[in-house]
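The chain below stands alone, shown as structure tokens; this is the form predicted alone.
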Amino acid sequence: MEIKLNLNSKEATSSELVVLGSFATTEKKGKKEVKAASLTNWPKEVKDYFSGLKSASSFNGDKGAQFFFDFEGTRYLAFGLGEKKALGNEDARKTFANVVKAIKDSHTSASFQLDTMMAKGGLENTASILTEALELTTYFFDKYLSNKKQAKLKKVNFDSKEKKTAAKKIQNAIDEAQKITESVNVARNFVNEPPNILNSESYAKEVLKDVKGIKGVKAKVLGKADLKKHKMGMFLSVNAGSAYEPQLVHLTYTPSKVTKNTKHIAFVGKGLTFDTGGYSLKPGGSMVNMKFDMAGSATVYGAFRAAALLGLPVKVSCFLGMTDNAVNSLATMPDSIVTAMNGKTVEILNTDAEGRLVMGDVLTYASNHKPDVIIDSATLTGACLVALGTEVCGLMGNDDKLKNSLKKAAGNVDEYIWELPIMQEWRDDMKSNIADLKNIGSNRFAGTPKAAAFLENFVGEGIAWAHLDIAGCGDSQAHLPYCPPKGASGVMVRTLVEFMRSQK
């Protein structure tokens, strides 16, 4: 499908269709007030036609309303946006996606005018949001089915003679914002591949790959040899029952221009390719769809590549922590006691307790780059999900301004994010009676933050920390128009692309 955004439908006769936006107002017929559409910024002849529609009467700018015609050869589209100063940000988007929906599958190309469905920031603003919705929406995962569902989105671009400035304004959005969804879908892939496919291995080969290239970005991998030489015992014990080798990816991008005062933020992925659960196996149908237990990693490595395509001007460095955890005759046992590779031990009480002892080896090891800030993502609990729900990240840390940063850029984005507090009870409750730590607590409550309490233990001293546990919104789940009906959402790569945007 090609999409064009235009700001004159004389110049969109070209398109298969044009879309127009309209608002809902109300007006005084008599004593009664009457919901109309606002037909603003419409082409003069377009707006006659359509007003002395009789079948158009119905159409009153209600969010969401749809209406067809035809008019002079060219196919249009009248939706509804509801009250404009009703309409934020996401309700924008959330409208283009359900209108692009409508279309995706029943046109080859769209121009969409945009001064007819103005969001609140302008133009540029408007573009951008019209952007996420299309490439967003328009994802499909279909590499393994013998008929494909549909041509891909070819690339969105702004045509229209518009003052050379002002359409250089818009162009630059959405560029920057096919750069942002780009690597969402690219996250939204890595964590739909199979399992049969997507090992650690391979799964470190095809990050190498798509990032080679990008300006300013730096890879090396660490292998099991390396993770034995650095005392990874943790990392190690879960690969242990694997037929493959544990990867861990370091990423690094430096902006072209650095200083002494350049922000430096680490980013740390849980990248379990599947997880069975170890010898405390999960019952079957816990088990289907743990190929997702590596959403961690993509998230954190989608909001990477982003930053690096961006060129924002803050040091970025990933690590992302690889390997499944399987069962076999070497595979770790409940019981087992290892050594972190900052000295400390552990008793594994539950092997299916595993993304903790990943993390904990890989917080350690990008602690030692002295980072300013380390945010990690994991889909970590299932307590995760039954105490927010499918919509909601869960954030836990140890620094009160970089959690206060990474909710203020959720809500810029509109994600959502929900922070959890690590108590000193809970602490204390990862306390073993024979080692350093234990991987689980004594009940089944608090699991998440009981969770974070362990990860704390292996942050470099200083180094301000947020966790973020992606358990419920790491699958789509249906919740959202512009993520698919099931499968990886994407979600929190844009709030973490926010944050970076955000650091001076």
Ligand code: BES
Second form
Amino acid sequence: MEIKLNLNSKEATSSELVVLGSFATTEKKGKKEVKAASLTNWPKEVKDYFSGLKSASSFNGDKGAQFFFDFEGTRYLAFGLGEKKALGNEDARKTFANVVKAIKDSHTSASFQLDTMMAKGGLENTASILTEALELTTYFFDKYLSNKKQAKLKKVNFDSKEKKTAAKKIQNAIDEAQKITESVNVARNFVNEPPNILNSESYAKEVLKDVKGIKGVKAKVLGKADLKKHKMGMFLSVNAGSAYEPQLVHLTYTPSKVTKNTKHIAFVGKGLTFDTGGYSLKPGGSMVNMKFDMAGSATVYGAFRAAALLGLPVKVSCFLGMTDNAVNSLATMPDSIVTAMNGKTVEILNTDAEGRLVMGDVLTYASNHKPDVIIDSATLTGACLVALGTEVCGLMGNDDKLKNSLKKAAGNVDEYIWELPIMQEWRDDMKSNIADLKNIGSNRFAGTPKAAAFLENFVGEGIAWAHLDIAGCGDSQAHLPYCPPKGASGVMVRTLVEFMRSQK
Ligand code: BES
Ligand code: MN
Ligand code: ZN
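Having seen the form predicted alone, could you now give me the structure of the form predicted together with the named molecule?
Let us now look at the entire complex, which starts with that chain.
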């Protein structure tokens, strides 16, 4: 599907469908209040025709209302946005997404007239939200379908004959939204890829391929020998039963201008291409979908990629810890004691608590690069779904300012994030009698922040650190019309990009 965004009605369109928005207004007719569609900025002839159309009389601009009609050889779709003052960004995003859903499989091209559907923040913001809705809603993982019946978005074109600054600003808003949402979709693609195709080695290769050519980016990959050299005993213990090499992908983005005030942000991502549980094997039902256990790494990679494409004025490092958690005769057995890169010893009581082992060593490695902040993202605990549901991202960390900036960023882009505390009692619970730490708590309570209490041991002195547990929100968000009903959500990429934008 090809999409055009038009600035106003004067601009000719050659699309199969013209999409016009309308708010709902209440008019006083005598003593009665009557709801009506505003039809603001509609082309005059179309407005006159539509107003006289009997079958359209029930269309009053209510949020979600849709009405197709034909006029002078052109097909139109009128859709409602509800009351103007009640329309927030997320309402607009969802309404636009539902419009896209209604037309994507039945039309090959459509033209949206922007000034009829103005969300808060004017044309630029509207263009940006609409682009997000278009890019995110037309995503579909059809790589392995013989019959690719879903309509993909070919392009969002901005059509404006008015080459004024306003048009330039709108074009810019569209370009930026496209860079971000394309990166969300790249993250979704990685997560949806099955484990027989995406293993640590192929994943690392694909990331390097994807990032190649982006300005300011450097990449390197550490393999098994490097991990041994760095004494990453925890990471290696998870990889012990694998047929593939562990891979630590290390990406850096350096902006074109660097001063001593340039912030250095480090991302760390859990890249478990499959989690069987290891010897503490998952039951069959819980193992299905564990291809998604690398969603944390895909999320931070997506954010990193977007930052580089946008040329944000921050330095960003990205560390992705990749392996599967498999079983063979060499796989780590429960009761094993391993030594982490930072020298701490860990008693492994459950090989299914593997994410924290990989993340711990990668956090040490990231800390050694002396960033100002570290944000990690991981599908770390099933307990996060119990605590916060499948919709909300868990947030933990050691620095209020960082946590508050992340909460604010999530709010700005309408993603759900909620903080859980790390109590001293839970730190104590992660201590072992025969090693410095153990990898699980002594009961099943507070599983999510106890995992964070474990990770905290591997964050370098004085570094502000935040941990995102995306075990719930990383997967399908069926309540969001711009997320596929099944598979990777891509949620939190936009939050992390917004966070980086706020760090100057
Ligand atoms: N990858 C899982 C966490 C997970 C579970 C994410 C379900 C999404 C859905 C993680 O490696 C894991 O297995 N965690 C264990 C920890 C436990 C053994 C302390 C869990 O949550 O059961
Ligand atoms: Mn596990
Ligand atoms: Zn896992």
